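Listed next as structure tokens is one chain, alone, in the form predicted on its own.
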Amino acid sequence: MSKWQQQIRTWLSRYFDLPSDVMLDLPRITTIGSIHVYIENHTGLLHFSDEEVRIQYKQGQIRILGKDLGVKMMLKEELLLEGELKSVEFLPDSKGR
């Protein structure tokens, strides 16, 4: 997405009071304490182990670190993980978007 398209989407989101995650193709991440993480609006699961999960979204990746991580539910654009969460990191797209 070009810069002007992103600026227009940001302006429309503010003007019409629309959720930013919907207008800007951003993931929505909800944590429940340090035991569950719910991710919406992702584009795929890249890596899974009991200590690290990497998820693709349109502008990069999300890396979740923890202990005894497991997939509780997985749908096309939604993912529910459980385990002992340590961190959630956003890794920028290597294409420099």
Given for the second form:
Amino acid sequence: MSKWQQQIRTWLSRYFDLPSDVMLDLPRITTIGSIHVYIENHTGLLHFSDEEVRIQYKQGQIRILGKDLGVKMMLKEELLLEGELKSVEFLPDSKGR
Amino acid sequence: MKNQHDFFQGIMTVQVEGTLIEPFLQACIKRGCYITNMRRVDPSIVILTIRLKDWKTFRQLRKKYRCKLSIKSGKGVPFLLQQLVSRLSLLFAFIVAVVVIFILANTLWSIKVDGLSPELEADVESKLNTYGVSPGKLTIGMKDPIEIQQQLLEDIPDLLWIGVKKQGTSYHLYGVEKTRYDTDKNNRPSDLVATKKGMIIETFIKKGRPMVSVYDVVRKGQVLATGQLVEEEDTFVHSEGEVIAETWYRVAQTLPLKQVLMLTDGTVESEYHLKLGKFSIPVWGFWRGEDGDFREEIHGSDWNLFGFKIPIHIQTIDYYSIDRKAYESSKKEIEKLGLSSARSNLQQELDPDAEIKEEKVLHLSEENGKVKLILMYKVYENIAETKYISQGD
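Same protein, different state: after the form predicted on its own, show the form predicted in complex with its partner chain.
In what comes next, the whole complex appears, and the chain from above leads the way.
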């Protein structure tokens, strides 16, 4: 059922040229160089330390690695990280998709 | 995220300690909290900044996630106010001090009046008092010096001019008195009569007809000059003038040969008392014994506060030690002493214009340790006195 729903959404966003993050409930990650990361549409902060930040989103987790990481601002669905960014990794749930 | 809004609402830096920090924060955010500047200090310690209004939510949730919260610091208006309240007493004292200084600086402390006779000075001071200008009063709401000046000139006719100057907390008044010329001419007919027996030395009759001449010996009450200008006629004037006559005085004195003088030798012991109404509390020097001869001098202080006499005084009692000394003087010395004292006594009794011309020792005898002295004085003085003529109609 959910898979079918997902397919409909993908089709709709393509057909009407809608932003995919809104339609698909996916996080939008904006980085400014390697000093700032701006994550929207996430569902929770899982782990937070100087070197690693893990964030939950609908279909999995995002792992951000870096140095001297810190949360500049945190809201319900927004997160602004600062520090020396090294990588952003997506770890989708195995059962998802 | 430092903006105006946060400043007024107040923001605080909080330390969160525990193992379930992330779920705790997640729960807080779900309730609408706003977290900024989060840093991990230690695997189990996070420091973050939240708004003051979110503190309630944090407290509610911390038990559930077993987190320890501690406030590091606070910023913004609510914290400033809190600080202010804790220093309110200091602030209050400061305000009171400013007010007191202001009041003291605006209080009139002294009034100085110059250039007037004591009677007029007292008059000016009492008038000033009725205007509400007296030491201890506030100068705020007091009349201007110029206004006071005008009012004083209006109210006291004897003043020719008065300058009122305000110098800091004192009023300085400088007045000029009107010199009064006797304008009321006395035209009642009168004679000049002798006040005492004497021999005329000099006559100076301004008005009237002289009745005596130089070297005449006159009795008391004798007419010296009359207002009746022509004999047996009804034209009378007010006679005026001076008649200097030689008068005689006899002074008798008895003086002891032996005199005991009480001399203070300069040693003073002071005793201080604090007086509260009728009670007297010894403060200093009360251990002084009662030995020897002493002369007491008591001084009290008058303290005024805002025009009220306060009932607390400091009383000082000075004890001057007295040295009794007996002096035995010779007859010659006694005579000298008697002469000078009799002369000064007589001079005091007489008119200031009178002149002692001659003195003579009539009698000098010694009996029972006392010297009897009889002196004779020759004085030149004015004996003329105005006596009104009753015209009897």
